[in-house]
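What follows is a single chain, given as structure tokens, in the form predicted alone.
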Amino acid sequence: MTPLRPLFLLDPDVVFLNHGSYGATPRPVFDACQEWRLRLEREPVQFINHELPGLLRRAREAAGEYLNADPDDLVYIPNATFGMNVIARALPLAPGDEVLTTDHEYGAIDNAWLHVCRKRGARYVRRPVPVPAGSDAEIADGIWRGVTPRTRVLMLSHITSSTALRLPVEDLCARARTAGILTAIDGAHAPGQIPLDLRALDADFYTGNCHKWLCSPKGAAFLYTRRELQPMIEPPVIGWGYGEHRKLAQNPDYVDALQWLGTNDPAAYLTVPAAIAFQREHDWPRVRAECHALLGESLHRVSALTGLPPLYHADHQYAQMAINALPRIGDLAAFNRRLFERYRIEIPCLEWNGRQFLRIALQGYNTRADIDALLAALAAELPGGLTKRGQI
């Protein structure tokens, strides 16, 4: 198989173990994006006014095939935070209503829902999910115990950012549908990292990034909305795709309203099909499986070094990204800087619920040598680390 590291633009002097933050774009996909930008600049009027509607339609069709969703239920947006803001602002929450979630959610998403709930007089209820995690059934039951007669929305990450835990959203979406509760899923880390079938998942709303694990250029994401709920959605910016002066009509109640927000650069959206094709060409199911296996090995090696147990009940609860507990370090930011400045290792160190963690996020360009470098740095830098070199 073709080695993947030369196909990415990453600095060869950096051990890059942080694909989860912003992703990384392969050179052929980056080149395709530049071609779209050049085509736009050669004749912007013809491109935007006449060619772009059809091009965006074809890009949505490619995403729809990949996600198993009708392209008229999908619209491209800049990022998943944008998508979740659209969802939160659209729902008719009233005083006393509750939005149920977990204590693992991404901070920007928490902010969006807290803002909307405060304005509407609703409650944002965070249900704790312990780490180490229990079984999927235990996680689902624990979250569902937070449901009350006032619960109107269940908002969950598909894969959490802080703990990289794959939540049992399939089970919970099914329970919510039976109970008449709306579901909003934050799939920022899902597309490209795990197989995703939106029809089978059957969520009411789903937003996911393409620029992380699908490896598209930065600024490409999607919002899926169940067809009968689309009239609820209002764009954050009223432009040519909304209202009586609508110029373009593909799906005027949904797609146009969100797609035509004013002049912007659509190149990242138009390049999503190239990212899908790149992963198909390089047998991405195999790449994902190899990354998952290397990650499992890495978690056990870090646990052996720190003496702290693994944090997942089973290996299907993480995909290509996972966390290890760290001994109490103190200044975690300074520790993180040392890993980069002394060892050129790009990896997030984070604090969650008063505990400190290391998050390893592997993509097809990573190798066992990258993990060896991380273990050597940890052996030197962790408290008492110099005495642990023989354990790596």
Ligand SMILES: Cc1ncc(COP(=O)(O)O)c(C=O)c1O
Contents of the next structure:
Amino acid sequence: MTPLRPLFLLDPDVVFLNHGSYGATPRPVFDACQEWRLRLEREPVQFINHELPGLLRRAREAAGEYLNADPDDLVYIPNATFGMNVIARALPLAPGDEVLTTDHEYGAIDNAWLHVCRKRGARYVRRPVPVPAGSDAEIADGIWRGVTPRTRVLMLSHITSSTALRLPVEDLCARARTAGILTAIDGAHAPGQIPLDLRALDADFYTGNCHKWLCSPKGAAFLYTRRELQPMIEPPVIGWGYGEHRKLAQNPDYVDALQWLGTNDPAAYLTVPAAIAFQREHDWPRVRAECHALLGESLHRVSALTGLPPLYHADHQYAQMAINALPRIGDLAAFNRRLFERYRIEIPCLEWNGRQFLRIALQGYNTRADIDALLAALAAELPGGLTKRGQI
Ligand SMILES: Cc1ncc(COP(=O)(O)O)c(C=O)c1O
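Compare with the form predicted alone: the form predicted in complex with the named molecule:
Below is the entire complex, every chain and molecule, led by the chain shown above.
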């Protein structure tokens, strides 16, 4: 695989198999971010009052081109949690209305929707999606069976967190549009990991992180809102971009309202174009394909070791991140700590629906040697009774 590891700031003593939690930023992109900070600090007033509006517009244009979306429908926000909170609070849910989702959603996002639904008297309906996964059609049909006459919103992860499953959101967004149901997609793991085309997807709301798979510095995400629905959006903080005292009109009711929330550090947003450029310069489609192929091989090796079958119906249901089932481990957190303390392996061991999994995430800096190290550690640390322990 491409020798990208030296370009990342990661500790060389750690086998880093957890790009999924917070991403990791390459040095040239990190340096670009520091450059923005320096520029700001040299003349904060000129920079923030006069240069920043145009710079943010250019950064939104770069994101719009990358995501195939009109830049005026996109606004930078700190993270996907923020984005999904804005969406959940915007929707006019009435008592008895239903928000349909799955039992694979991220905890913070579940919290946001549960809070809003509780306040409005609405129901948050979590449809089970089985693991091992069925075909895309079976997954989509299973979720869709949760639709009732009261369903107002379909909220789905594009790629789930705990189970790293790529949900068939294209099919489900199309069904929802026909049925008059709003769609809100949590794309925390999508930008950079899979090709994204927001026009083709045609969701009503989409929030995505740049700081995970696009490798931008932390605190950069976006919120896309379909033009007709933008008047619904209320910023969580009322600042200069909102209401009568608006000074900086871009797309005043949407972009300005969410963009000018008070003084903050805009460097992460301004660096997104550099993150996009970094991936272009390093032939990211090839990097993705290599990571995906190595991941497929890794899943089979871990399965051979544990004797527990792979969990995906088809290869396209995961991209650069996937899970393996673990045999029952008493104290999973202690097991996870041992992998780090004894072997310097950073990898999430997680519980979902009472079952235990290992989530492998591969980025351009990983190599087969990282997987060899993981297999050796698992062979030594997994509890006894493994069927084919010798096969790593
Ligand atoms: C599916 C999903 N949604 C939302 C989030 C939240 O992302 P952030 O912490 O950047 O807001 C995550 C984080 O891992 C996630 O996996």
